[in-house]
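As structure tokens, one chain now follows by itself in the form predicted on its own.
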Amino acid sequence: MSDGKRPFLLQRHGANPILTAADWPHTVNTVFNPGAVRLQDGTTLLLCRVEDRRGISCLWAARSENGIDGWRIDPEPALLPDPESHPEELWGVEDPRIVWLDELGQYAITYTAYSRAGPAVSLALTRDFVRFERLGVVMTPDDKDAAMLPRRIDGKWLMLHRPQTGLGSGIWLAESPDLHHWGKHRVLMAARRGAWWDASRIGLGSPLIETEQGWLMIYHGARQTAAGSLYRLGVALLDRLDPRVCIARGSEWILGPRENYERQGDVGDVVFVCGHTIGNDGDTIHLYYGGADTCIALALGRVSEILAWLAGHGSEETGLTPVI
């Protein structure tokens, strides 16, 4: 058990929820679960899953000069789904995660593709937002919580997922060399067994924050109430020169429901993050989450603050599995 009263890691913006179906030039249900990032001209740019009232969902930008109000909303999505030439994505695109590939000058955006066979991982480039580049499935059905790593390690490009396995969820890692064939699939972290706060099921938050440290992972962990599932915001770190290995794991989560907006809506009490974006300090994180599966909102922090709650609250049941 921690000692003393534990610092708020993540201070809620006090305009929250900062967007929400009203925001919308076009009727929808709801509006949740951004992908995020900072263009080169210091705009930020939400990818946000916006359901309509079909229950489809698909992938529309707003913009913000300072990432926190004055959004703008595109006139129409960036991302429809496209059954006739991915049948796939039939019953819609979901949960997007964005990461600049500076060796190919494009931004990779994973999301998951809805089917009549369950979800799957999707993979599709593009360098403007306007235009996309669909590579199609690249992990099959029961997956998706999925991001790239920015550059390649080892001459590989790495990418996070969740499938679903006779062992419940967790978080895999895959490579490839070429972002069409991905394999060497291995465990990096496992759901935790009993009382913990991600018990039921973890998957990858936002992409992975690089620092001198060791590479960041949010995550969000799962624990099965008698009132249904409770979707928390944990801390994790990978090593810097061979991700493939957990090296900390916080015991604590850092976000969970508390706000009305968190706490009721289409699914309550969540808060799930696909998003994020880094100040120009290098150190400010904003945190975009979907809060109730209904809205966006914003939480802001430090990294090094993050880092170093983490090195003093790592848990001694880690959940790590050995390699597959």
Second form
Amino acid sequence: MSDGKRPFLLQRHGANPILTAADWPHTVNTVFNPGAVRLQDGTTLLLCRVEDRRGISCLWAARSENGIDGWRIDPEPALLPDPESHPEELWGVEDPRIVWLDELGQYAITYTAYSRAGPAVSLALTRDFVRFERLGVVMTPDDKDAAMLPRRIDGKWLMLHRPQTGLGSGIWLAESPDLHHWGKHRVLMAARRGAWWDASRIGLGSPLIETEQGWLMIYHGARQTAAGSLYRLGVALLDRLDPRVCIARGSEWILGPRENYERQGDVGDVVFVCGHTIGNDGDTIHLYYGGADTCIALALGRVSEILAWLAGHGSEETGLTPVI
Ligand code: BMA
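Compare with the form predicted on its own: the form predicted in complex with beta-D-mannopyranose (BMA):
Time for the whole complex; same chain goes first.
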């Protein structure tokens, strides 16, 4: 608050929203909350959440050479709900987060599988976004907002997720020896309280970004107001050697609803992120986010600038008090 007006850490792209339902080859309701990855040939692939006019979501790939425009939408969805074999997907598959697992030579996709039991976290593996191996539910309802770390730490796979508990919605961490069995659950970050922008609910945004200073986490925070929930994005830093430890949490949000496509839509006043890509310079970040649960927008920033800001804007109220 004492530094006067400073430039925003994230710049919205002038072409926003970069993808909407109007771009789709079929009639769909909304297109939002995509997972993102840069393929080996440099192509950006967005695995978009596409909601049909029943209200059921599937995951659908869109590809672009520069990650900004010229999007080619696949003729059909990549991952449709499969309630026959996976009843947990009865009401759709949502909000994918994609991480490349070098050890397996495959992408791990964690997504929300929605059914009568509520939202659960499911895991699927793919090499090509055409064929998927479903591992099924890895976090039981009510749970969502999950992503794996790209490699084992101390011999274990790690997954961030967001169970609904007596504490409300917070970010937890679980470990697994084999991607099937998940345990050693622990709280990583809780929602703050009272007037804070992230006082009602928090959850992981896009997958963690490994830097020399630690694992940079972009997360969403919601604040309940008389008009509904306001969804914004903030940042935190996890210890590089032990990501079970949060070493910094930014005090202010870094992106909040401001433009029409973020303020008006099926769910107004929402910016929500599941995916990013990093440029060839290792620093430029392309953040692909959902606007008002209706469209896909792009914001650009620099990992180094976000880290520098975080160092000077840590919070005096971290919400990190151990609770269990
Ligand atoms: C969250 C998720 C997101 C959605 C957001 C705002 O709980 O369901 O898919 O974008 O709410 O509605």
